[in-house]
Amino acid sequence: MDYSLEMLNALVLIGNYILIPTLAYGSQLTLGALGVTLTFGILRFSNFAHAELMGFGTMITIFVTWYLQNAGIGIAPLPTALLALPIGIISTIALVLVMDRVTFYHYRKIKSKPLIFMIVSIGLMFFIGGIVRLLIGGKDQVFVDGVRFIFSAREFKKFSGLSEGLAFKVSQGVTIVVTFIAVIALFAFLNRTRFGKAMRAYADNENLALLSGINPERVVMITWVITAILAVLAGVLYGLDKSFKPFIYMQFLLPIFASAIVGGFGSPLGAIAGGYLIAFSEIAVTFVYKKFFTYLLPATWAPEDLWQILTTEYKFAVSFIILVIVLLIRPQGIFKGKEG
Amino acid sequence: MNRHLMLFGLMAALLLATGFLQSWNNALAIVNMCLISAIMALGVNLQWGYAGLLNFGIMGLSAIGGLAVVLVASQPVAAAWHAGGGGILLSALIIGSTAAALIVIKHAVKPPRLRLLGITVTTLSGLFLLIVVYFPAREAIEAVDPTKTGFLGGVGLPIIVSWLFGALLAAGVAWLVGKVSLGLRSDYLAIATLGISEIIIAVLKNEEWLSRGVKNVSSLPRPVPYEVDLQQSEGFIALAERLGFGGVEFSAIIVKLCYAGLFSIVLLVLLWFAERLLRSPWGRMMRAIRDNETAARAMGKNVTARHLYLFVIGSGVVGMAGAMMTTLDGQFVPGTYNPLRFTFVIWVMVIAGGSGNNFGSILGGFLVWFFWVQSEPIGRGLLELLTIGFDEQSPIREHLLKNAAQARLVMMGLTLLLITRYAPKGLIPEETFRR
């Protein structure tokens, strides 16, 4: 056999089944990372009640799918569910502003210690979240539609010659390119806009940035506003790839906590860093390289056992697994975030 | 004190309505469970209520209770333990002697480099001999009967002492873990206890050897008599005729009270020793380094140790608890954990009850779990009102009486933001000491 070819084809599987998923996965847990590091770096607490703002958004953008797929109004190829998404953020930005007058305001105003904002935040958690239940139930909902691939394995077989196939769905494709755009947009407000200069000086320095006449409430508007904005945003795409259940944000969580974390808490640099390290150590360790190695090595060498780092049903511990190593050998993470 | 009484009564008076109104074996159900959310909240109230430590990790701390009594009720396996209990205990010997090697490198070998060397082999060097250990060992044992067994068993004592165990266990875990995670802020140990205690729940799912993972074990033994035991012996028969219930009812009220009984002999002293530690001097310790921690440690006190103290006994309970549930379910089941119910319900309990007051954490437990259970009927009932405009046959009511059952989420949310913003110290707040 050529071993050139053996080459390619090895890299074409790590290519399908690690490095698709991991920027699909990474985009979705950079997304859901970047809005829990904004409330910790301007509202200075940690938001669990952020899955259930994605689950909420998402919730509200499939009942406009719904609707538009009756209506018999769509974009084909792409799914229906980006012309529902503007609806679904406008609500959840309704729904946080609401939230935030209700709870949090009375709380900054008679000057609380963090962890009661975060236990605030659990109580919104089961709040919203039962409501996300009662509205839509608990059961899976499927809401993609349009075209499935921008190209199938067997397309890409056909087309390269190479006996491994490599596929890109448009759901990850969306992802990919809502991400990049909304991150571009997100580092280009934060340092090019008056406001987004204000939010930074907030969060650097509250009192001289208080001082220099920064109104606080707006800034902490704002950042209720962008932290909507991101978490439908990730809940939309992350439901659109995989499915959309309730629970599975909550799942969801841990991992985005994760990602803020590793990268550094309240550093949006890091939690892009975070959000892709962590997607592409879940994926990459819980892999079977049986096949990969079989490409590379010479037939005789060719592997017995799975070489697998860790069984699947340990995916989502791996993100846990990292976080507790980088809480405590550097919990600043990797660009240093807040004080841990 | 009178309006703690006022709150307890209205406690007796929910369950007894419960008895009246619905059954007095779903009362007593209720009441067991009542009884093990309230030793599991005494268990965080330690942490949180006297030390201001915030531990989310009350899930795993609850399962490995739960694999406690599986390790101590169940009958030993002697195949399995022929097959690969050996190759099992090899391996906890070279984890223990790896991390023995590494505490010695760590504290002996002073040169960075030289040490980092060491540190490195010596893991790299474990790992493998785990590896070649590890992974034949656990084969051989899941391979021994898989539908039945596929673990190595308990040691077959009496249930009872698994609660003890449980204790021990998670107290043990604890240690690790407080050793490792008490130094940081209060907020990320919170989110690594719960990673932690995630990773806890994928291990029990998955390593089968143990705990046989998803497939559970189930029928475990009991510490109190079986109903159909009851059944057949005349003279029970007779005295249920003679208090006017069914003979199959009353056994299982019987079996439930025994439960309840053993329960609340455990809960009861742990409430003693709990009011013991609150009331000494160490207690007024334990307060002053919750309310300023700068203060006690120049004061000469070492803030660290106390806190591992208290999380490794608080843990315990929650443990010891944990157990509890396992035993009173009959069967440990890893797949039902989740954050929510095991992890945050019973933080709800500790807040809305009273954070730093024993008897407020038994009230939150015995009333958030009683609301838990019941929210169910009370969400429909809210929810028919709320769409009484709406036709009978209406989608949209039947959709949502369907899902009625989430009401508890709603409602656990809506408690905890009440008691947060308008009664923040809990329905029985901390008492000051003076003396």
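None of these values were measured; they are calculated from a predicted model. Numbering follows the first chain given and starts at 1. Each form is matched to the other, and the largest set of C-alpha atoms that superpose within 1.5 Å is called the rigid core. First, how it differs from the form predicted alone.
- Relative to the superposed rigid core, Thr311 undergoes a CA displacement of at least 2 Å between the two forms.
- Core-superposed comparison between the two forms: CA of Leu296 displaced by 2 Å or more.
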The other form holds:
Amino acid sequence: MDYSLEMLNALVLIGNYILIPTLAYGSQLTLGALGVTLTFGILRFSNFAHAELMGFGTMITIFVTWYLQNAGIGIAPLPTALLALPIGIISTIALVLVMDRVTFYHYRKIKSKPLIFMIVSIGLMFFIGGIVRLLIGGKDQVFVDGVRFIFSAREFKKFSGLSEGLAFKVSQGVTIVVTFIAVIALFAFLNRTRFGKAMRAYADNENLALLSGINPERVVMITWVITAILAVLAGVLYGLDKSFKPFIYMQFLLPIFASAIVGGFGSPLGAIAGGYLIAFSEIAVTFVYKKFFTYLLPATWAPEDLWQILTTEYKFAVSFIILVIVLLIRPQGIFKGKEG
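Right, and the form predicted alone of this protein, after the form predicted in complex with the partner chain?
Next comes a single chain, given without company.
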């Protein structure tokens, strides 16, 4: 047995089933966590409706995608959904601005406590989720088209001569690239633009910001606009990578909040670190390691069991466990966030 080849096969196996999925899923969690982090850091409440905003924006994107596909309009080899994405973003921005004016504006005016805002957001979560399921139904919707793989496992095997294949889907590549661009654009906006600096000042000290002439309602509006963009990007990219499941976005809320809190609630850098940490933990803990150790160990030591820590049914439980551990050991998160 050529042990070096077996080692390479083991590494490719880990890359195919852990590293690449972690990059894609972690990017989706990062976008979602950045959205809830901005809401908490600037508007000072936990927005539980964020995941359903992801679902709403994805639903609109799917409807427009289907229209474009029926009209024969596309951007192959990339998914047609990227063409429809701006309509989903604009629709979600309109929704959050109406949502803010109808509900949150009143409670801001009377200076309600953050708990009231959180309760209102829970009500909006069920309301928006109900609209999404009413319009598109509760079944899975597949809307991805174009070329499926940048390179497939079969192509990798042929190229490398290894028995293990490495596949890289177009949806994963699009997710990573879009997330990178979105994160760079967000940090450039927050650190280099007048509105971005006003948002940071408002988040650091609201009273001092008001004395400096910063318009709080404008800060709120810009925050909602950015939050809507991040929500739709996360929702559409997750839907392209997996499929659109109306109920999955409510479940998606747990790892999103876990990412934000583990990284440091209110810290954008923490949201990024938390997103990839939670993604890696969920995937690594539910991975079946039998084949991996079969490559590395002598044939007589090859494992007979699956060597899986938890089954995939407990994937979201991993987020909860990590969240509890971090809250007990380091409640401020990896990067010190804002206190509630």
